[in-house]
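Given as structure tokens, the chain that follows is alone and in the form predicted on its own.
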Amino acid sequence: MQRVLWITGAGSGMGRAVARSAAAAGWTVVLSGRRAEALRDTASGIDGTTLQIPLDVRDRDAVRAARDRVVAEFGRLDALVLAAGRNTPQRQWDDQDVDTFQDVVAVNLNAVVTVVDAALPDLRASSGLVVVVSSYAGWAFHPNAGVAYSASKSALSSVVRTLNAGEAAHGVRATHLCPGDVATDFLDQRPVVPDAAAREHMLTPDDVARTVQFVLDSPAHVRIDELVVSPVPRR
């Protein structure tokens, strides 16, 4: 039987090319965004066998609905990729406001831990792994990431180092991913939006997938607690 990979922020960017890379694999990947439409695009892409549930990971009832909807479809779920991120251009301290910055925290750091929970009894009953996107901000502190986006970002590796050691005698592997710039929609939510010069000299969508698929793929003694990972500098 295929394994079963469930992916948040599958609509677009790095959850989009995780999808596709991973159906590639043989897994049977579960899309889970905001957007209908777009999870519709990211399926046209793969052939395979995919699920679509749109979803707000925010909705803790939606997840555990969603979790739910999956097991019955699959009888199964070995794994998790968490790729939905948050982040506003109204990051610093003498311009953010309280409810933007619960807003960002909500989805960066609340909503994996409740999609992880939702999840857990199935990844203990597969020895199954957990990626979650983070950031490099989340690796090493970047003034500019923000105030809401770097504290949920770092607080990520807790969350990542308490799995592996809590859920260890169960199987269960998880990976802190921390991607450099990244060129996605994701730049868009910057005070000062890259241009497609600087773009091109980013990590792409498909840099991050490989890095993935290279978790997904180790076998099941190999535990990869942490990855960061960087374009190269202009010179």
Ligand SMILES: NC(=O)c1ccc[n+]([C@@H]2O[C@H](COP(=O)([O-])OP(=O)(O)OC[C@H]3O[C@@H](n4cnc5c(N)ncnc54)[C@H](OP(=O)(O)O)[C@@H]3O)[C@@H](O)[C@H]2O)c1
Second form
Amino acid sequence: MQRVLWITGAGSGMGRAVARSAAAAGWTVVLSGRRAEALRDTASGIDGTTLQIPLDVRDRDAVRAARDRVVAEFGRLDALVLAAGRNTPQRQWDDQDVDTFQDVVAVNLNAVVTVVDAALPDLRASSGLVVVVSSYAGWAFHPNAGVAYSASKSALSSVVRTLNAGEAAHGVRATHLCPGDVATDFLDQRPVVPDAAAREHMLTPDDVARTVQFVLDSPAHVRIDELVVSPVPRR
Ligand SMILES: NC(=O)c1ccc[n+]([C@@H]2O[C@H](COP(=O)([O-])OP(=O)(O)OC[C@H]3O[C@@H](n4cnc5c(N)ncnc54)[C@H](OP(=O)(O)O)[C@@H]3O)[C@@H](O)[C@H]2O)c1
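Next block: the form predicted in complex with the named molecule, after the form predicted on its own:
Whole complex next, starting from this chain.
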């Protein structure tokens, strides 16, 4: 029986790299994100079973409908990799606006809870896995990450810990994954966008996908609670 992995943020960056690596390892992958075309591009690099479900993770009804569709199609759901996220260049107390603050929290924090909540019955049935793509900023304080991003990502640690505390008895295992800088489009949201030379010293999406694959491949009696992945400057 092929295991089924649902990835949010699957149209680019780390989500796309995870989709490709998990599919190569034999997982059926369900791809979600807002841009249908980006999901198609991800699927085009995969030789295996994929299902594309474009959605906005802030839309609770869409998330529930997507979960229902996955289960209707495959009869199971074994893992989530939650990579959908956002930041904003206007991120400090002297330039942020509260609407944007709330939206960053809606995507980075509330939507993670929404997707896990929708999938929890299936994850219980499958002794499932949840990999929450958080950040260095969710692991240690980083002033440059911004008010909303820091608040939303650091709260993910509590989301993962409460999930593990409450659901271990059902076999559910969650990982708080905290990468440092990764060379993806995400960096375009910084107030000062890193150039190509700076990006060469960062992690790649494939580096993170390899780490996620390690979690996905772990046996059912092993839980990886937290992982911090750091780039080391190339020499
Ligand atoms: N790059 C870094 O340095 C870095 C470091 C640590 C952690 N992270 C985290 O890693 C995760 C993945 O980021 P990435 O670096 O791979 O960048 P990315 O390529 O920009 O990926 C972010 C993904 O989130 C999706 N997304 C954003 N808002 C969404 C929404 N409302 N509904 C559904 N999907 C949404 C985007 O797809 P659509 O636009 O198509 O919706 C996009 O595919 C993020 O959570 C980010 O916070 C990034």
